[in-house]
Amino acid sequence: MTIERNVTSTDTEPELDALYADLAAGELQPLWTITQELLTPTPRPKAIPWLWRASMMRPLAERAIRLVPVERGGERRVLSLANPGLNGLPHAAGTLWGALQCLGPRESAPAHRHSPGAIRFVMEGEGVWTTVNGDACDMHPGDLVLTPGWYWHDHTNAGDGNMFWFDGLDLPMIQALDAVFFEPHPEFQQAVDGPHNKSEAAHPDDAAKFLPGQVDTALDPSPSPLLVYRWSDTSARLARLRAETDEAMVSVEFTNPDSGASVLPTLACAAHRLGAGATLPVRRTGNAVYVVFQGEGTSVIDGQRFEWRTGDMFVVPSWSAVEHHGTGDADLFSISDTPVLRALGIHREQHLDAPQRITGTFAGAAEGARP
């Protein structure tokens, strides 16, 4: 026989208060009070949709070139994208680092390596190369250069002008996994092993470097052996896709030529050509950062309108609905953490069948500085 005890909240309140106090003192938390915070119906990233304007970043980068030397300790002259939703962290999104790196004439950034993987997408400049494990990869606007995790790398500007590129890293993700390692090279710069662009010479087949759309089957824990992907090849592939369809946007993902997987086990890199018209909105788990290589257009992210042009950068947080609108050719580059979500079986995608209702237009702190 079960005897039920009827007690009022008044009867139990002192005991509950004591229980919660003792739980807190023991570094414990009662799940029944936080379930809805932990198990949300859909992802609730702390990062918010945001856009960083070139008209704001470029002058600051030029001032930094003039005022801040590149040397051991600081290692790099980088302006990190700090998402306002992340409480001051220098991260574009919860899992992604994005930044504008700049190198002045005749400067070199010291050699080091780290467990986070990184990519470089060149925005502007000539005469620069990144040496990756001894392979000097020449950098030109629109080129993608890989510096996989724990590969030695340094940057050299042998030209007379400034150089600007986008840095994308999985650093926040690797930090969350408590797996960050860093090591400076014994020398300021590593030795170049033979002629420049050795990995490129070893992988001449352009067809193996790209996949229309996005990788959805191949997974590879190893990084791509090809370290540099040329804009001329990327643009040609996008042009062929554009000729084959009347869709508003065509996309290619850069791939590991040996396996067909994403270029890094933690990062997917893609290029997009947006013509006249609009894409239908799509939601994806995982974060993405976009870089406007050339042209202008508009993206609607969770109902908020973002107008962008050459050099701007913007972030699409996990499960945010995004659609793109163009009036002519515009080229964008993007990184995402999709390979990790796919490897863990938690990648999810939802295509919506109607444009979003616009609820606001982005007006960042630097809006007034835009020409």
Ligand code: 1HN
Contents of the next structure:
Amino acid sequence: MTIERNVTSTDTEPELDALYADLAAGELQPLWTITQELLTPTPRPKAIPWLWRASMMRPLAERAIRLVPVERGGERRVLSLANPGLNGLPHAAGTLWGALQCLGPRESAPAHRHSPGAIRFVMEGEGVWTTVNGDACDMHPGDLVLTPGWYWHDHTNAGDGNMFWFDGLDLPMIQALDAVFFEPHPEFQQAVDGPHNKSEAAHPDDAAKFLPGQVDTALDPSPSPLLVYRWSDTSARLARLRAETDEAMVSVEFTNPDSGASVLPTLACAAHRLGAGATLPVRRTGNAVYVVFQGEGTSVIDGQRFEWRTGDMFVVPSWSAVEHHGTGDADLFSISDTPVLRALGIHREQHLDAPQRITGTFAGAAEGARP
Ligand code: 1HN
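Mind sharing the form predicted in complex with this ligand? What's above is the form predicted on its own.
Below is the whole assembly, all chains and molecules, this chain first.
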């Protein structure tokens, strides 16, 4: 696109060149030269659709368990999903952190707190709990555990096997807001007051823990007082929904049982059960990271096919069209920044009425980059 200038006389060219040089020297930028890259007709996230295979991550996590101890300073054995569109940042998408965390037998990760909020979705292993502000939350596969911003948390593996879970954080968002605080706990581990799972015992009503579809109530600046959501409850809720509809996929959002809002002010968590059949494509503002809890299927993201199976993780960047194709029975977990977009009045959703035209199949690093 050419920029029309009011003054085109070649006499002024040297003056204009001097103007641009002096603007640059003065740390000023003329908007008229950058308007179109700033004001794009639709969002252009730098993060690209991407998938990390369990078959690639799992052996690397096992090597890390053998070679790298969990210590103060490093704090966690976490393999972060580093989206290739983000120039080496350890972020899954512009606003979201996603990772695979692992603990070996009888290992603990030290207590600390930080302003970014986090969730854990357990993929594999037993014998682990996360202590969250003194409440030891036992972790079993499929469970969701919340560690809200500025809550003390540490992880303990009292079992004999390795443990693997997905970490989702709002860290990139909190970094963008220049609001990151971190503090190590004075002790390696927090004291556990009383029995395990106190928040769970205080919130026995399963119905209040889930909402079919997506939460659209006002953002609650307080996190959910319930810190752990059990897979048996999630699965039962999905099964009930499945029985009530013939849709290819049913979804529930985990909710704050007191307010009905998303579990954290910055993060929404959802579970999805995909049968045989396909969903129609949808685009949403905001980023999402998906974790395949069990099963296999295909998601089409902006025309590209992503074939996934148990343990894989993939990213759907803002405003990418996404549709899911099932093979029979698969369960997915996802996080998104939707509560923030809704609170700021910039959430948009567009449902497309026909499947996308397929332009390629994701094969990993070799063909993943956006053209
Ligand atoms: C963190 O504290 C944990 O507590 C996991 O398990 C992942 C990623 C970035 C920053 C802090 C944890 C993290 C993290």
